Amino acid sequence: MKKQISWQTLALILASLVLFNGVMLFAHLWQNHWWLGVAVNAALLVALVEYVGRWIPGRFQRIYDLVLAIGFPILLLLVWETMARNNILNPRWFPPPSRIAVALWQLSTQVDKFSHTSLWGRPWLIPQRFLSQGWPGVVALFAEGHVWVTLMRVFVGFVLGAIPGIFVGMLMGMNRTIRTMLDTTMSAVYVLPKIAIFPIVMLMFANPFGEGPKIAVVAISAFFLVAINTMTGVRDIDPVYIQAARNYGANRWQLFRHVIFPGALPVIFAGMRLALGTALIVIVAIEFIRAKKGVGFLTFYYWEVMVTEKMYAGLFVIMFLGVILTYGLQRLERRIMPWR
């Protein structure tokens, strides 16, 4: 049962917002104490939306949550825009989001005249390229896109690391001897920063500057996270379920198929989500230092030439990729585990 709203409390919170911002504005405190203004406004805003949320009817709760989830990032962008345009933030280092949006549009629609690359690879030219050059022309069109290069490295490396990770994690979870043999070694290697072993991986490939070392480091990063989480998922299965399956005459394969693997799947997917995020972080870091294509390379390049709005555009694309990849894995999780 929702409580009735107290309009006096609501008015007090709103009055506090107006009064505080009025004092900050007329006393010219925003320029030097903007951090204080942002902190106090954030605290008052949280108090406001939390109080209003107490009396939102249950049938509108999901809509209210959606408004908060979408509205807060938009509010942050508006605050950023206002502060940058009023020189509270240095627009050279923190360009307003409107300039970043223009830069993102330019990166998406224009081809760099030096590298002959673009952000997305100009997919609108696919029909024309297909008619003139066939499938090789379409592939070449996507190959000029930084986003598709990064996604290829992440996807291939993630798959090559996750599949063996699930297999090894299952063995470690079900067999105490294998777990004892591998646990110390995996714990030692896992804590190494994966970007630090990139030079070693480069020495293992005939072409150290090709795609092989980049994909291999992503695979290594994904392997350890998936393997450790898979082992944990197997070991945390309630022994009652295993004993019940054995009492019903389940053999080892049936026990694995119907009890162990389904029981460990939630933790496996938790590890895969961590591994996918880590894979994106690792490949962006590698593209910073050793790549001529990719969103990480694009971001670092525009930092080097001090075109900060395009640098921020690259960062926004990285965040967008993270959201899309995570959402895709969640959809796969719901399809494989419909009982959840």
Second form
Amino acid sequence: MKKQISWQTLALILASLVLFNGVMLFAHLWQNHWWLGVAVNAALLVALVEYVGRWIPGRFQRIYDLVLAIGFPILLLLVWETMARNNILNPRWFPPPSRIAVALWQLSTQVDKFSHTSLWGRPWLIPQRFLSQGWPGVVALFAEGHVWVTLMRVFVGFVLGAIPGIFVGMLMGMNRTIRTMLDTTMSAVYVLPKIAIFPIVMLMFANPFGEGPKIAVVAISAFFLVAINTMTGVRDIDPVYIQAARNYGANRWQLFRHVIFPGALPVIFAGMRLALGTALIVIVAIEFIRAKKGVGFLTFYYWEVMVTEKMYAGLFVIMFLGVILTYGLQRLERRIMPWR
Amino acid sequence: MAAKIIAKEVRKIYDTPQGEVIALQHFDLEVEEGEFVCIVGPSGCGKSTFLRILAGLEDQTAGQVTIIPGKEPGKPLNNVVFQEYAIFPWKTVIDNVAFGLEMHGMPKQKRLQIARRWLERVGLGRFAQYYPHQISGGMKQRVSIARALANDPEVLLMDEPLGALDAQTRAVLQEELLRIWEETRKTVVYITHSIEEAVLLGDRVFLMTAHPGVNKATFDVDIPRPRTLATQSSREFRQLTLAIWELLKDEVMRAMEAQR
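Structure of the form predicted in complex with the partner chain, given the form predicted on its own:
Now the complete complex, all chains and molecules, led by this one.
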């Protein structure tokens, strides 16, 4: 059944939009009262979208939702662009997105003076390297790029932390004694910001400025999140499943493999999602303070030399990495847990 | 016929912060091989506790509970059909049915073959590869029953298996249970709070008192088999359910008083 739309209401909303913006523009109110303009426009926009949304037939609902979800950030960028160009936002601190896009292109195609590599390495050398060194040469070209360096730190640290985290979390979940002994300590260390132990971790490695301490701190942050969530996951398994498994003759190993591990998996994955997000935060923070490469280094470097559009480009790359990593983990989750 | 289950002077005391709670006292029960026994009682009378002791999921405080093993070696003594189904959400329907066999180390091909046969018998052949969240409550309980039967235990223990289902689904499953039991003639201990269900399914109905659980009366159900849902309109059926209700009524009142 199609809902009736009142054209008068729709016209009223549209007329208000036009009228309000006309007044704002001709009375030159934007410069000093831009916040009013943004607020009223946002409210009218929500009213418009909401009203049209009620009218969308059920089978187009998903497409409409998609348009809204993608349309809003685009609108946000457009508003930013306009405001920066008209000096409502100071373009020195908030350069328009178009300039950030150009900066992103430059970061991808030109080397910076400090690290002598670009975001993705030096792809323009690919043909030449391929001829002289073959595939290994090409791989090496990518491996020197800032994005790859950051990804590698996140990934290796995450894996090195998550696997022992699952192991310890399982032990804590299944054994009361171990849980009682470790719980207080774990909870105390858990709340400590892991970046704070970076200096001491540096001292534990033969090369304090190498990859070791950076990866170790990422691993430590991931470890606690995964361990605590794994423990919760094990403890939250409905006891009736354990009783059923016992009643049907499962021994200890079978109980673990067929009930406790799959039963705890959803919460383990929730922990890994948190851990992955935290790993990214930690590695960017570390690259801010002590690194010669990486997206975090790049971002902070361009902040220090006041090239803000390149700094923003770095921030967008970090955002992009976060989205990609979360998406990858989601795919893995669906792969491993088809019953959800 | 030979006795299959012997319970003598069973006592179960729970140690709680409020002091000791007696769940079962002086509880006696003997079930013969191939007999279908239903236990009825007000909620909290300890009927589920007894089943759990029988299943080995809990220990009795005192007394003796024995399931006498059959001639076939290696056959599991008992399997439980739980009220909350307890089928594993992370396993497909067929893997759930084959679970007991897998635990006993039966090779994959053979156990899947047995599981498939049982799925056909409970009418779920088409749903072998589904996950539990994709099927209804009534189908889940069918899977749970098939899982128990595929494991072929000496004794089948059912703890209010139809308690969580709506009236129509429950009626369908009652008939299915009657049909399957007719074919297998397993020894069954069946817990329920429905007198009608107990009289419809059982050879004997065992009535328990409210706290603490003591055997109050035993009724033989002499209604001939095979039974169907139509059995419920017979005079014998109605007389027997009424007679049990007369006795149970007081216990229900007592249980409500105690809970107040």
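On a predicted model such as this, the values are computed, not experimentally measured, just so you know. C-alpha atoms forming the largest set that superposes within 1.5 Å between two forms make up the rigid core. Residue numbers count along the first chain shown, from 1.
- Relative to the superposed core, Met24 undergoes a C-alpha shift of no less than 2 Å between the two forms.
- A movement of the C-alpha atom of Leu329 falling short of 2 angstroms is seen between the two forms when the two forms are aligned on their rigid core.
- Put the two forms on the same core and the Cα of Ile318 is off by less than 2 Å between the two forms.
- The rigid core superposition between the two forms gives a CA shift for Trp124 of 5.3 Å.
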